[in-house]
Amino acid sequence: MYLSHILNSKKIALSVILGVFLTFCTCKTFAIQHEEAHEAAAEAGHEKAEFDPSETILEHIGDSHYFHIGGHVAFALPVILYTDKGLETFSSSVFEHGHAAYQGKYYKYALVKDKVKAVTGEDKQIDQTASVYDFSITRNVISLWMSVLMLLVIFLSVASSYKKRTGKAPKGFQSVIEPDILFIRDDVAMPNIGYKYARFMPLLLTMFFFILINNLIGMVPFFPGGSNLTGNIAVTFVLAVVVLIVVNVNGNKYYWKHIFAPDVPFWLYPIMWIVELAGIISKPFALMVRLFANIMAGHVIVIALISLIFIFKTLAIAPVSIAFTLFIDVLELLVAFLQAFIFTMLTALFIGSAVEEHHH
C-alpha cells in the first residue's frame, strides 16, 4: 500500500512536470509564431494587425501544407493537384507561407484559408470553371507516416523481443509495453469479446496505440509534434468506418437476426428496422465524434488561454493564463489515455455484442 501512494505521488510529480515543460514551450513557440505574422505583416507593407485569436486557434487545429519545426524553423511539403487538364507537382514554398500566388502549368493556385485553389488573381478569387483535386502530402500525412512508424518499431521490436525470451520475464522496453498489451487482452477484449477476443486482438492494439501515440504527439508543440490529427474528423471518421465494417462483417445470425426479426409483432418490422438500421451507423458515429470533438477541444482551450497574453496586451495575464494551461496540459495527459481506452473498450463491445451467441 505504501509502495503504491509511492508511485501514484510520483506520477502525479511527472504529470506536472511534463506539463510544465509543455506549457513553457507551447507559450515560446506560439509567441514566436505570433511575432512572425507581425514581420510577415510589416514586410508586406501592412500596418501592425490586431490578434485575431479565432485564426490562430483554426490554424493549429487545422491541416498545412507547411511542417513547423520549432520557433522561425518549417520545411514546404510537396503539392501534388490532379486537374482536369492534368497533373501538377510542386513545393508548398513558393506559396510564402500564404501571401503569394503561384501560376502553374495549367492554372494559378493560391492557399484560402490554408487549402491549395485555383484562383483568377492576386485576389486570390476562386476559379469556379477549373477541377482541382488535392492529393498533398500535408502536415497531417507525415503525423500519421511517423505514428505507423513508431507503431512498427515498437511491435517488430516487442515480437523479437517475445520469439528471443520465450518463457522468460519480460526486459527492457518489453516490460514496458507488456502492461498494456496485457490491459487490453485482459480488461477489454476478453470481457466484452469472450472465448473469440484472439481474432480482434491485433485490431484493438493497433487501435489502442495508433490512437495514443497520436494523441501525445499532438501535445508536443515542436517536431515531431505540432499536428492534430485525432482532432482530424476525417480521421476519426476513418477510424469508425473501419470500426462499423469490422462489426458487421463479423456479425453472426443472431446479430442480424436481431436487426431485420427482432422478437416483436411483425407490424412493427417497418419501425424496428428503420430503429436498428439507424443503431448502426450511430454507434461508430459516437465513436467518431467523441474522439474528434475531446482532442480539438484540449487544443483549442490551451491556444486561448495563452491567447489571453496577446489580447489584454499585458503580462500581468500571464501567471493566471500560464497556470489555467498548466492545468489543461496535464488534464490533456489524462484524456490522451482516456480517450484512446474508451474508443478500443467501445469497439470490443460492439464486436462483442456482434459475435455473441446466444443459448436457449
Given for the second form:
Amino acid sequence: MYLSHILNSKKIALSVILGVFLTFCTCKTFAIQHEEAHEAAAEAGHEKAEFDPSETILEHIGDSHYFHIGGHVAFALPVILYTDKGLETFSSSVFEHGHAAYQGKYYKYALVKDKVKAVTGEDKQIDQTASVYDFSITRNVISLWMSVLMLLVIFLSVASSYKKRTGKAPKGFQSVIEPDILFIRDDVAMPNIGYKYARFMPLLLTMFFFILINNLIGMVPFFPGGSNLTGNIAVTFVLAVVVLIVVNVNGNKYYWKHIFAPDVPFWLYPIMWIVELAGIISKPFALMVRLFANIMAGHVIVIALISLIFIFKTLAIAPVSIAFTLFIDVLELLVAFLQAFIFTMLTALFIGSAVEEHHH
Amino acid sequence: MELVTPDWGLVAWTTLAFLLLLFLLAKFAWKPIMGAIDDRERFIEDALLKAEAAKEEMSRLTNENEVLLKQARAERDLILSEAKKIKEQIIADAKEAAHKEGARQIELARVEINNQKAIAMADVKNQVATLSIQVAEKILQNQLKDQQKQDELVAQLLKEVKL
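Could you output the structure for the form predicted in complex with its partner chain, given that the previous block was the form predicted alone?
Every component of the complex follows; first up is the chain already shown.
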C-alpha cells in the first residue's frame, strides 16, 4: 500500500514536470492551414512536389526544433542561442516550420536544413561573421529528459522496494530489473574488471540502462518516441568521452607503463607512443561509431522501407513494405539490447585493462 | 557529413543529463540496490552453509545414536544374561538351603521323637513298676492272709537260707 503511494506521488511528479515542459512549447495546430496553403502554392508553381526519400530519411533521423506528434500537429520547442553578443531565447514557432526568417535581438535567424543559423537578407544567406551556438531544447533534448525521468522513476521505485523488502525475494518490477543488474554484475563487470568491479558498477549500470531505454524509445514511431537519440553522434560522443575519461583516470602504473615504456627497444618508443595514444582515442571512438551507426542504420532502413510506398505511389507495395519493416523492427529490438550490452561490455573491458594489476 | 558532426548544443545537454542521471542513480538507486542484493546473497550463502552444517550435525547425531543404541542393546543382553545366572544361582542356593533346613528339621524331629519315646518309656516303666508293686502287694496280701501260709513261707525262706 505504502509502495503504491510512492509510485503515485512519482506519477504526479512526472506529470507535473511533463506539464512544465509543455508550457514551454506552443502547440501549433494552426500550422496546418499554413502548410496546406504553402503546398497549394507549390503545386501551382511546379507540376507536383516530388517525393525525396533521402530528405525524408535525414529529417527523421536528425534532430529537430519541433516535436512532431502526428498528422500536422507538432510542438514548437524553445530555441536558446548563445551568440557573441548575448543570449537569445524564443519559440521555434516563429520560423513557421522553416518557411520564415526571424529578426532576433542581435541577428536575423532562419532554419537552414533544420538548424538555426544567423542569416542576412531575405534569401537566407548564412551570416559568416556571426558566431551562434545553439543550445536549444530540441526534440532530442526533450526525449533525453524524458528518458532520464523514466529511468529515475523506474530505479528509484525499485530501490525503494529493495529497502522495504530487505532480505526477501524480489517482487513485481523488481524481479524484472534484478536479473539485468545481476547480468551486468556477473557477466559484464566481474569477468572483465576483476575484484575491483564494485566501484564501476554505477557507471556500467547507468550506461546500460540509459542506452537500452533510449534505443527502445527510439523504436516507437510516435510520441513519446519519434526521436533518434542513441543514433545521434552527439549522444554517443558524450558516452564515449565519459568512457575515455573514466578509463584513463583509473589507469594504474602498469597501464601507463604499457603505453609510455613498453617492452621494446627504446628507439621504438616514439612510434609506440603514437600507436598507443591512437589506441587510447580509437577505443572510445569505436564505441561512439558502433552505437551511432547501428541505431541510425536501423532507423534509416525502417524509414526507407516505408518510403517505398511513396516512391512507387501505390498502396499495393504496402504489405511488402510493412512485412519488411516488421522484420527490421524485430531485428532492431535485438540490436537495441545487443548494442546496450556491447557498449557496456567493452567499457568494462577497457576499464579492466586499465586497472589490471600484472601487465605482461 | 552533417549526420556525423556532433551538435554541440545536444552534446552539452547530454553531458548535463547523463552526469546528473549517473549521480542521482548512483546515490539513490544503485547503492541501495547493490547493497540489498549483496546482503541477500550473503544471507543465502550463510543459510546454505548453516543448512549444510546442520545436516552434518544431524548425520553425526544419527551415527552417535546408532552406536549408543548398539551399546545399549549389548548392555541389556549382558544384564539379562547376568540376571539369568544370578537367578539360577539363587534358585540353587535356595534349594540347598531348603534341603539343609529340611534335614535339620527332620533331625530335630527325630531327636524329639526319641526324647519323647524315652520319656514315655520311662513313664511306662514307672507305671509298670507301680502296677507290678501293687500287683505284688495285692498278691502278697492275698498270700499272707492266713497264718499257715506265712509259716510255710518262712519255712521255705528258712530252708533257702543256708548257714
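Positions refer to the first chain, counted from 1. Please read all numbers here as calculations on a predicted model, not as lab measurements. Only the largest set of C-alpha atoms that superpose within 1.5 Å between the two forms is called the rigid core.
Residue displacement note: residue 130 has its CA displaced by at least 2 Å between these two forms (rigid core superposed).
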